[in-house]
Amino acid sequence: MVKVILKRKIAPRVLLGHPWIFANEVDRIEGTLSGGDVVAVYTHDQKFVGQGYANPRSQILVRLLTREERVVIDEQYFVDRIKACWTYRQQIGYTENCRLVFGEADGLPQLIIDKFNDYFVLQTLALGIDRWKPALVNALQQLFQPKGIYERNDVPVRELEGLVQQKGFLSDPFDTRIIIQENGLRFHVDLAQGQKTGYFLDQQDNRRAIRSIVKGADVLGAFTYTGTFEIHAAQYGARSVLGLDISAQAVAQANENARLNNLQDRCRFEVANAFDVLKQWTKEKKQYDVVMLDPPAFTKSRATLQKAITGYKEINLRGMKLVRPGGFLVSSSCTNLVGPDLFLEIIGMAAKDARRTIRQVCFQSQSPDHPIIPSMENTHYLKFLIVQVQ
């Protein structure tokens, strides 16, 4: 097995247990590197730290996968960790639809797994993960015998690792329009056209957190995607609720969503473009019982933090403005770079600059079917917030 041996001087994260080694952390490497090998790493006086797979064409040039030395990483490894993966979401109560494997918080780094019934969606994002892409797919058919695996590595960031984007059945085709339940309600889901995986199972939890605040509440929701959380609100009880997005193609999803609860009636959605509108109906005075916000991501480098920033506080800004005195602000952020206490902050300079006082009613992150590890800052990206406006 090739060695790499690390610098004397490394960032103490590599011991602590972060899986990524940076190259500028490499001192030499003992043996002919190929892009994916599975290689032994070392500190410089020869102690073993781990085994990954590499790829020197990556600014990160090994992940680690295990810090076992006498592991052997072959096919019936995958089979392992995937199970442990299984295990860990039955006892925490996420079985149905879930992240079955949520990357380097679960050992593996860059492979996403979601599950979604009896179907699974699989994305290998770095080229130590992709070369065992088919041992992945034989460790699913022999784990759960679904009726389906697709591929969605239509993805930029597999560029950076020397990977083509494509997407694609990994099982014999089948309809990859499915329906899935979630908190009693039905979803359409389109695995092979949908953002990311086709759906956002993360927010499983926090759409449930908004039951008690939307009774009986007019609710206004912008950057909807396909109207998961405005279907929620209207299952709970509120009076009306209206949902944006840009997308005509989600739009129409979402509309479809609420027929098929049979909540058109109260849940209508509409193609506009949030941002716009929001300032406009600010101008206009219209007001809500309940504003929800769920924006992209603003932001995947630190070189445009700032203007990220600028967008979370005005979008939020504007969404206040439009919450009623006594009425509620929910509002989330999946912006890796935005921590959570950067993110509480974004708030309350939104509130000032609005001039109106909030409290906060919950704070929360992803389901734990993403698990967060305090040492990888990088698993802790999602933040969900409801607070009072006065």
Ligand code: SAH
Contents of the next structure:
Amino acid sequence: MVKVILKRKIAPRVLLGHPWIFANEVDRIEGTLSGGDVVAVYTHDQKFVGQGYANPRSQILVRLLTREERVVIDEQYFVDRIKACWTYRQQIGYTENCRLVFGEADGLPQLIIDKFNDYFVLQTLALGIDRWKPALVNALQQLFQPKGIYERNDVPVRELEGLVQQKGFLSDPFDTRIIIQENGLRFHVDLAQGQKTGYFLDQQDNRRAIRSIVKGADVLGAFTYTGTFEIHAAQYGARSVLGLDISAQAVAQANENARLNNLQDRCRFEVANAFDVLKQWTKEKKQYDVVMLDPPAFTKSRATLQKAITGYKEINLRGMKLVRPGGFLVSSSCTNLVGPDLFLEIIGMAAKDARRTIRQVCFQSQSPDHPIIPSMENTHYLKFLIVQVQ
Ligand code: SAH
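Having displayed the form predicted alone, please output the structure of the form predicted together with ligand SAH.
In what comes next, the whole complex appears, and the chain from above leads the way.
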């Protein structure tokens, strides 16, 4: 096996368990490395660090799969890992739908597998894991006998690894428009055409958190996608619910989801640019008991972080102004670079500018099928906040 020897001085990060090894941390490579190979990593004084897969064209030269020296990375290795991922999800209470594999946080860097009951959606976002795709598919077949497996590798980040963007069946073809159950509700999910893997499982527990604040309420939800939060609000007893999204496809699906749950009388969805509409409605002095915001990530790079901060402040300011005194703002952020403290700070600035007093009701993160590893900041990405707005 090719050996990767680290420099004498490396960030303590690697020894503390972080799986990424950057090219500038490597002193030398012993053997001939081809992209995607599994390599063994050693410190400058020949102490074993771990085994991982390498890609010479990526800034992250190695991503570690294991700290064990003796274990063999083969097809069986992936069966065992995925089985362990499923055991953990079952332990914490997931039965049907969950993120089965959350990349680095599950010791399987750049691998995402979402489980929608009998259907699986897979993303292999680095060369070294993409190579194992047939093994991963076999592992899923063996462990779950799925009704279908679909690849959603239509993700730009793959190009940094020299991979093409692609999507398609990894099992026999099947109807990719499925229906899933969540918190007693039913939702259409389009595994092939939907955003990301088709559905945002990371908010599945947070959707229950709005239960007590929406009873009898007039609710406005912006960035609704397929209407999940809004349909929960209607189910939990809201008087009226309006959801907005810029995507006509998402809005059509959201309206279908309202019908699927027989909530279409109280819950409807419209195509709108939330930034424009919220501003306009503030001018018109419209008021809601609950306003919910769940925008897409505003930036992936530090260069545009300031713009993202301004975006969050702006949308939350507008959202707050639409809340009746004593009502609630439900606000999410999935931008990795905006950490929980910064997010709260932004909300504080928005409240100040809106001249409103806020009280924190709950502040949490993604559901635990997307585990957070404290030493890997990237794993803690979702912020979910409810505040009462006076
Ligand atoms: N709350 C949803 C996920 C929202 S994802 C859920 O739990 O399933 C973010 C959504 O914001 C996407 O559907 C995207 O189409 C929408 N979006 C992006 N920019 C927008 C804008 N300016 N106005 C309204 N919606 C927007």
